[in-house]
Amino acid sequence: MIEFFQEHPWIIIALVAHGAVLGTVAYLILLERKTASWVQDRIGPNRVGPWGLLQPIADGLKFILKEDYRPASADKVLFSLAPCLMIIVIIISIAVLPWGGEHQVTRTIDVTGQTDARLAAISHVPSVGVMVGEPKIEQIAATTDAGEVMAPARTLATVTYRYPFQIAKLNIGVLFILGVLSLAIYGVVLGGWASNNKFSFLGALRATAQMVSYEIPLGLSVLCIVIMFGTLDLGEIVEKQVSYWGHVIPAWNVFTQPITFLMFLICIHAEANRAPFDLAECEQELVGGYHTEYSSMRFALFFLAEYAGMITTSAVCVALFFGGWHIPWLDKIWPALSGGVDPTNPSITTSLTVCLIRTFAFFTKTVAIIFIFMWVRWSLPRFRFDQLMMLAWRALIPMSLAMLMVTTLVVYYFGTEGNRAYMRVGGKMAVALMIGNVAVLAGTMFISKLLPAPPETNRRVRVIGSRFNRTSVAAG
């Protein structure tokens, strides 16, 4: 059993990642209710278990107990399809999360009797590792005192090989989390289509627009990052960030790119349809939204699935700007942390220990950005729709495309500098792009001032024989 987890890693990995996500799901439901507690200067759950901490338990046994209802009109297939297709999608956009580098491993194997020990060697790495120089092998016979052999001799192989601390390693990592979560807003559609409530349809269309509206500043952000690192695997970003300017500051993109990291950060609120944002089900307008009709496990999978996606770009997004699982300034005291495998790698390590560690600090800084989620939530008001589709056309989408641009021209110049051998970004290449997110800035100001003022949606509007007129307010 032990060797059958040694040749594939990756179970263990998917299981505990899995369920990692999973119960964080529960328990980021208490923390949003505690958050939302503290805003409004109130106590919050605090009466299942110690400190309420049993209260998703209790939760989830509410929804289980519940009545499953499920409107007479509805569609019966596509109903009870829409939350799973939301939940299913949510659950495969995690399998390349890089969440502790790469642990290099060395076995020695016993390849006796096989008639190529070599292949036999190989047969034991990992289907997701990649080995390390040729496999070693030496043959030992057991001899007596006097130098007589006791027994046949053994051929021992050794194997050295490293595997990503991640459930699959893609070379279009980014691009697979983008393409797969782009499917959850099928769910919402499907949902809202198969309720037959007008309400429900109207939010699945509201949920549709922003989608296409929000997708491409979103799409765009994650490309300036492309471009700068020239590839789209998540554990190959992170691994280019894991180094310091003037061995102090965090090779980090949120330094370089800040502008894009916050046309990121509200883009990942407007595609989770999170506050101020959930335009799909704000109860003023549409009762529930989309999920109006759903309840029972049924609405709990729409409910789960929200907070899932959550953890999903919150991950991304620390994998793209934070560093990932790069601890900074600890690695100075603790090398271990900084691999010490291969210099030019340094998520290469040795020690299960450190990746675990990595691990913990990924999903540390994964939950501070949730905590953001929640934190404007509870500060922001709702846009309208009109609001919401004028800051993405006239506001994200040309910032990302002049972000874009500004990219392009710093990498081109500064293609030769020295880090660029390894794809890193120095110094120079550092404060280049911090002065073009500078200008893109400053730029968007001044010609957010000589654009004409969108149209007056909010005016007041006549209305005969109404007591609230002008004319009778006035006469009055």
Given for the second form:
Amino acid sequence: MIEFFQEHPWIIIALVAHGAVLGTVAYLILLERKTASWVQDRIGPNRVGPWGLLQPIADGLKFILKEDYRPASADKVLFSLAPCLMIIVIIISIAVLPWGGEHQVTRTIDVTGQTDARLAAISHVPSVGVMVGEPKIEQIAATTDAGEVMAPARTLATVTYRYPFQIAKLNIGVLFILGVLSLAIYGVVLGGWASNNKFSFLGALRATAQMVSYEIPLGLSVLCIVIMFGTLDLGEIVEKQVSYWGHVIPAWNVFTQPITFLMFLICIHAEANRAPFDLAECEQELVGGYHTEYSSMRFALFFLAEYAGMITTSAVCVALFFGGWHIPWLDKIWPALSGGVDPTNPSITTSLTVCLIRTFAFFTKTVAIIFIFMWVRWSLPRFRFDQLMMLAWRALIPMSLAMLMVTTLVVYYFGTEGNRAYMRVGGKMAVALMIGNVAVLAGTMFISKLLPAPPETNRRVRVIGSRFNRTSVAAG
Amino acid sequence: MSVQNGFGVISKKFAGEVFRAREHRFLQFTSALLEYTVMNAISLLAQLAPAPRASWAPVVLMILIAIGFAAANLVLSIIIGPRRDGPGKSQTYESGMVPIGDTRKRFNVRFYIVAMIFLVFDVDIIFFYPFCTIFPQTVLKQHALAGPMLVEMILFVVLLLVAYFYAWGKGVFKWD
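Moving on from the form predicted alone, please list the structure of the form predicted in complex with the partner chain.
All chains and molecules follow, beginning with the one already shown.
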């Protein structure tokens, strides 16, 4: 049994990751409420358990114990299918997140009696693993108490292999995540349509238009990173960032592509349907948006999907821009933390402890990004629908297209210098990318001044007597 | 009279006096460029190693876990939760009023336009993925095709921008 799980390590990783993500979702809701109370200067949930720590469990129980009601006019099948579809695609999307880099394992396997000891040993390497060196095969002659050699002697093979410490290592990595996450739109549309409720329907329409619009700049800003490394595999993109510029600055993409990062952050906010982009469920206009008619566990599934989607997109953000599991400067003291990455130093191994520490680092960064989500939600007012669509189509799409072209040019002109043989971003390339980012920002600001403003745009009104305009108080 | 180019015979429409020498040269150039690109792209694609470690079994496992989780939650709440029905309760919620009219009516055509323009852009972006994965390696190997690839991608983006500005001019990106 243990042997089976050693040969299929992804089964355990999948189960643990699934449980961890959904458990985190429950506590993210508590974190959200605590953040809200912190922003609004109140205490927040504090009744169930110390600091409200048992609140998520109470919420979960309450959801199950409530009536799962379906209005008579709703579509019977689609009404149940929509929340299921939503949570299913979100759970699938965590499959390719690179939690802990590569794990190196050395195992000794008894291959007595096998005709080809080497082949028998290799067959024990997991299908996702890759061997390090050749298996060592040795004969051990067992002896009796009298010292006579017993036949047949036992044959032991020692194999060393590495496997990715993530659920699935796919060569299409980030494309898989984008593709699967875009299926979440179906959940929203079906939910809104099946409810046969005007609020739900309008909410679903808005959500669809919004998610569809922001998917384009999202894809383009991901491509800006992909073209720097020539791979779609998130794990490899993380590995390329595990190095330093000038031995001090970690080679994270957020330093070379700050504008791309901001665009990506805006897009994942919009994809998550959260404030200030929560037009689909704005309480003042549409009651609950596409989940107005939902109650009990079906509603909970929508809710879980929203937060789990946030975890996935934030994790992608961390992997693309913040070096994934890389803990800066600590790996100078403890080189094993960056082990398995440096091709010039294959002797460094990565143990399970190292993988778990990396996973913890990755997760901490993800939660930090999610905290930004919450901070934004409780600080910024909601957009108007036309502003929302114009931000996507008239600002983000041309900007991200320009950013992609600038990155392409930089890769073309600086693509051969430095440590490029291993597809790392060298110093010159980093500087060029930074200049490119600033140039795109400056160009956008310049062009936006030239464009004629739409007639109905909000205009800045001088607020007389406010703290922003003290002089007029003195004058008047 | 028919004109030979890299792909064989151009349609009769261009033949005869109408067909101008400049267009002929342009067509010959583009078809030669296309042929050159396609042949080289095949050799380039062949260099890319397949992914030996890619495995879809974990994804299947995740799909099973996800379906199990969703179904279990639904069934659990249906079994455990209470069940009380009534004529008023089963009505569609419309802020406490008696629902007026049907929901599934016509809605603003802008949503269709957004969906259509999204299709245009999304399909275009799909073409960027193979380009973005191959291009850095082409540059790194200092392959002769790196320059033409860049030029072609810029041409592609220019075409995309033509569509974009056409849509802008038609007022697709105006919401009021």
